[in-house]
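The form predicted on its own is given below as one chain in C-alpha cells.
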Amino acid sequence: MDDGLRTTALTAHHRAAGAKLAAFAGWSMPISFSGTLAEHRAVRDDVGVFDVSHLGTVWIEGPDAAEVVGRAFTNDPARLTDGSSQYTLCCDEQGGVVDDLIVYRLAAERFVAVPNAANTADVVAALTTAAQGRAARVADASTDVAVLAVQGPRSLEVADQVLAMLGAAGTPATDTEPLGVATVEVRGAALLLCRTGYTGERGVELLVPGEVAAPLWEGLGAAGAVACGLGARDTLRLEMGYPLHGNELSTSRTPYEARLGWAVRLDRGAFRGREALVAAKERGPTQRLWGLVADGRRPARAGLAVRRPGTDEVVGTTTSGSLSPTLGVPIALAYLDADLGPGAQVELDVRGPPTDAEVVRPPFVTSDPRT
C-alpha cells in the first residue's frame, strides 16, 4: 500500500525512474515517465511498455466455465476456441454497461477475464452469481498477477527477445495469432501472452506472476521499449476511438448507445441484462457515441456541450478529448442525438468562441494491430 493506494510489483521501479505517480481507481499508477507526448510517439513509431497491473485477473474454471462466462457477459463464449479471446461487456439487469473487458479461453474448462480496475469486484460478483449451482469456480487472482503491455510496431520482436533471455522457448509473441493467447514458461513460472492491447498498435499483454515482473520490465527497457504511463495510454486509445469506462461507458449507457451492439449476442440463451437489451435494441438509442474532429488548436475535453451550428441547441456532450499527438488537431468522443452522424457539422463550447467540428466515425488514426 502507498498512502492508502494499492501498489504494483513495479511501483518501486517507477518511483526510482522518476515517474509521475497518481491515484487511479484506488491504485498508485505511473501517469508518465519521459512525458506523454514522447511516450505516445514511441508506441506509434517503435515500441513502448506499460505497467497495467491494476487490471483484474479473474479465473473461471470447471466443466460449466463457458456457461458461466456466457451468463455473466454479453458476447458468446461458444464462439471461442482454445487459445482465442473476445471483447465482451458485463451489463446490469437494466442493460447498462458495468464494464467492458476481454475474455480468453485457454481450454474448454479454463477461461480468464481481464476487467478494468475499478470494476473488478463487480465483474467477480456477476461471475460468482452465474456460477451458483453450476460446476465452475471463480477465483480473483488480481493481487497475484502483474500485467505488462508491450505495444508498437517492434513489440513482437522485442517481447520475443526478452522472453528468450528469461528462458522461453521459440518466438511465442510472433507465433501467436492476433487476439490469441498462449502459455509461456519463464524461470520456472507460467505467464500468459495475450495478443491484445488498448493502443491500436500490434502488441502483447503479458499476465505474469509478481516475482517475474521486475526482470521482465528491466529486460524490456534494456531491449529498447520506452516506459509509458497512463497518460499516453489514454491519448493512444482516444485516437483509436476505444471507449473508456467512466467516460464513454457506464451503467447509464447501453451498448447500443455506445455503438457496441456487435459485442452483444442476443441469439442465444439467457444472460444478465438480456431482456433489457432486447428492449433497448427494439426502441433504438436516442443518442450514439461518435467522434469529433475540431478546428483550431484548443484541445477538447470531457464534459463540453455540443451544439447545432449557430444555435444554442445542445445536441450532445463530449466524454473524452485531447489534442491528437499524431494528427495535431483536437479530437473528442461524444454522445450525440441520434439524428446526427458522420459528416454532420456541430459546434463545441471550448472556453471561448464556438469551435467548429465535424462528426466522424472513429478511429481517428489508421492502424492495424492485427498484423
Second form
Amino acid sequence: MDDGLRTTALTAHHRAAGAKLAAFAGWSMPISFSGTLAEHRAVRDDVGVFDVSHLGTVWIEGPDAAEVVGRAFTNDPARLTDGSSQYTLCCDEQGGVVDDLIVYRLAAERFVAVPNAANTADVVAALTTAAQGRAARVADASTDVAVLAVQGPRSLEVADQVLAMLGAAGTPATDTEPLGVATVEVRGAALLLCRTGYTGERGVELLVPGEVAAPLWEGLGAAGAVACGLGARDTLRLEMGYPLHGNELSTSRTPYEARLGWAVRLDRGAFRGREALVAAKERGPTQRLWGLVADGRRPARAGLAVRRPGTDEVVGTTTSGSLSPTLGVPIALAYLDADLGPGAQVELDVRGPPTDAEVVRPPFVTSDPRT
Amino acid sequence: MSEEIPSTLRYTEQHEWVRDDGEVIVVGITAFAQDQLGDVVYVDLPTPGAAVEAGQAFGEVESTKSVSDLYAPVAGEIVERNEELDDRPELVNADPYGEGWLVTMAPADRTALEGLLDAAAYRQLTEG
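Next up, the form predicted together with the partner chain in place of the form predicted on its own?
Following is the full complex, with the preceding chain placed first.
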C-alpha cells in the first residue's frame, strides 16, 4: 500500500496514530496528526515534535573533510569550530541552487551534512566529486538514521527530560548553544543533538539510529510534545520566510536572487559554482525574494502573478503562500523585479478581483530561535 | 472519524450533503470531505439571489494546504450564505453537518433531490 514509497522508522507508529500520510520526495510522510493549525500553535506556544527522517544524513570524514565540504558548498567551513554548524548551499556550475542544507562540524576531520530528501543524491554526488583524490570519505547514512525535530519554547527542557529518562549521557540540550551540535549516548548508540530547526522557535533536531526512534518519539509524546506533520512545518517556516527547496530554491535561481548571498563566501578558494556566482554577484539579481502580506482572508498560494497596482504589468510570481496561522492574514514569498522592495504596494492575482498586498522583509512573525 | 454519515441527509459525489428543509435545502460538505481537506481557513460562497446550474462550481473552500471547488448539488437559486464562516471558517471542520453549513438554496425542481445519493450509497463511495 506504500506504492514503493520509502518509510521511516516511525511510519507504522504514525499510521496507527491516525496521521494523514502523503508522498513527499519519494517518502511516505505524516502531513498532519491533530490538524495543521493546532500543531502550528503547539510549536509557537509550547512544544511539538516532527518526524523528518526523510532528511539526508551524509558523513564527510578524514584529514581533508573540511576542504571537501568547502569545495562542494558555498559557505566557508573554516568558520566552523568543533560542535558548531552553518547554513550552506550546494550550487551547480551555473550558480543555480541544487540544495540548501546545514553542515555540522563534530571534529576537525568529522562533518555531517543534512540535505533535503529530494536532493540527497545530488549532494552526495557533489561531495563525492569534491573528495576525489583527497583524503576524505563520503558516506550516505540516510537510510539508517531517523531525524526527530523537537521545536517550541519548551522544547529543550522536554528533550532533556526524555533523553534523561532513556538513560542518555552527554551534554543536555539546555547547555548546547544555538546552532551547536553535541554527541549523546543512548542505550549504547550515538545520537546527535543539534540546536537547529526550521520553525523559527528554539529547538533541537535529533539524529538517531532507527531503533532509538520509537522510544524517543513515544517519550516525547508522553512528555507533552504534540505530534506535528509536514503541513505545520511548512506554515511555520513560511511565517519565518525560510526558503523551501522546490518552491523558493531551484537551479534556475541564484543565491543572490533568494537573498542568501550571506551563505556564499567568495573570499576563499575554489568551490563548485564559484565562477558563475562571482559573475552573478557582479551583475546583480534581476529579481529578489521578498515577503508579501495581502488584504482579506483568502490564503495566498504558490504560482500567483504579482502585478504593479492598477496595471497588467506582471512584476513577479509567488513561490509559497498560505494564511498565516499566527497573524490570520494571507502571506506569501515571491520573486519580484529588483526595483521593488519592502514598503512597495503590489496586486496579487488570488483568483477573483485583484488583492492589494504590501512587500515586506520576512520574518512575518517575531520569533528568535536563538533564545 | 470519517464514518459519520447521517442517514437523514442526501449526498453528492463531490462530498457535499443536502438537507431538505421543505421550502429550501441546506448544503454543506461532509465530515469525510472536511477531514480530507484539513483545517479550513477560508470559504468563498455565492451571493444570495444567484441562479446556479446543477454541478456548477459556485464557491471554494480552502484549507491550509489546498483549494477545492464547491458545486451546486442541484439547479436553483441561492437563498442564504453562512456569513458566520467569514470569520469562523473552522466551523466547517468542527461541525460540518451543523454550524458549518455553507448555503441554503431554493431548488428549481424538487424532483432533482431524488437523484442524489442516499447515506448507504455515499458510504460506499467513501469506502470505495
